[in-house]
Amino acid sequence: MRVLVTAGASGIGHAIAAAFSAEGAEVWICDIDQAALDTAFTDDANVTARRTDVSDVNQVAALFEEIHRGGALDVLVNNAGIGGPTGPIETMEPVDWQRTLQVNLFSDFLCCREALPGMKARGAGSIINISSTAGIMGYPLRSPYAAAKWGVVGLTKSLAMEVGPSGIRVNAICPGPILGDRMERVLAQESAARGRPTAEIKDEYTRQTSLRSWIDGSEIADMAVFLASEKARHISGQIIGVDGNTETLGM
């Protein structure tokens, strides 16, 4: 099995890449963070790492040209994403809004565009898009992030219909609040925007889920491996929450 995980050097992407490697897959990861790439999977012969900005057309094309020298991908995991700005929409800069959609949605299009010809030629493949609970609910003060993640859901549903006849499955995972550095940054931004202590906002996130829980990145990885497996051969077009059942988001 040949797998690409975007933004695979840290966080959820690292967990997903590690899980596929543990299954014996040939794993490619890309990331914009060279420092993270330098320390990720240094002792894992199954993993090949390349620095790539997946919102850049030319960089994505160059990455796939290298990957495809060894054959088509079996699995594409579109994991790259940024939190984007936090605040009332009238205070946001257009460049920040645009960058959020470029990284969180446009990159998925670019990678799917490059991966699909090889998958179609083989008559098989699995695309797993990482959306968010913000992709199925409103998210005040995080409008560009929510808009992008709703877009990922729309892309997933549409693409599953488009490529299903070619034997390719497309699904999306919607993580809840994930333990880790990225979410700590989000909490700090929300604390500043709302004028409330970070600890209160973190507790609010906990209470927004039915299970009163935060999610570990390994749980997203487990779902990704399952969706790529033969056990999920008839699962496509699905938007799957791994989130403790989020009841509400935001203020």
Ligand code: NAD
The other form holds:
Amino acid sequence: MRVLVTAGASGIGHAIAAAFSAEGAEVWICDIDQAALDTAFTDDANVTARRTDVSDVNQVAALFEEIHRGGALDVLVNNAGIGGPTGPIETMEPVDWQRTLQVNLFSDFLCCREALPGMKARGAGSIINISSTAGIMGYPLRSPYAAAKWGVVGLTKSLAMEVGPSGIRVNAICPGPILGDRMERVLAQESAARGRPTAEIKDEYTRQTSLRSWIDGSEIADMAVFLASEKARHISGQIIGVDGNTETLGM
Ligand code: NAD
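Coords for the form predicted in complex with ligand NAD, given the form predicted on its own:
Shown next: the complete complex, the earlier chain at its head.
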């Protein structure tokens, strides 16, 4: 099985790449963080790492050109995403809005566009887009992020219909808040924007899920491996929360 995980040098992408490697897959990861690429998977011969900004059309084309020398991908995991700015919409800079849409949504389009011809030629493939609970509900003060993640859901639903007849499945995973660096940064930004202590906001996130839970990156990886497997052969067009059942989001 040949797999590409975008933004795979750290965070959730790293967990997903490690899980596919443990299944014996040939795994490609890309990331913009060269230092993280240099230290991730150094002793894992299943994983090949490349520096690629997935929001850049030429860099994505170059990455796929190299990957396709070995044949088509079986699995594409569009994981790359940035948190984007936090605050009332009228305070946001157009450049930050655009960048949030570019990294969270446009990059998925670019990678699907490159991966699909090979998958179609083989009549098989699994695309897994990482959306968010912010892709299924409103997220005050995080409007560009929520807009991008709803866009990922729209892309998933549309593409599943387009490519289903070619034997290709497309699904989205919506993680809840994950324990780790990214959410520490989000909590700090929200604390500054709302003038409330970080610990209070963290507690609020916990209470916003029915299971009063935070999620581990490995749980997203487990779902991705399942969705790519034969066991999920009739699962497509689905938007799957791995989030402890988020009831509401943000303030
Ligand atoms: P992260 O902030 O930890 O970043 C992971 C990696 O993305 C980093 O190594 C970074 O260098 C890379 N990256 C950033 N921009 C890139 C670009 N343009 N091209 C290539 N690589 C790039 O993120 P994470 O928490 O692991 O999140 C992964 C995905 O899950 C994202 O799409 C995110 O929106 C989504 N998500 C995360 C959470 C959470 O709580 N962390 C919750 C819901 C959804």
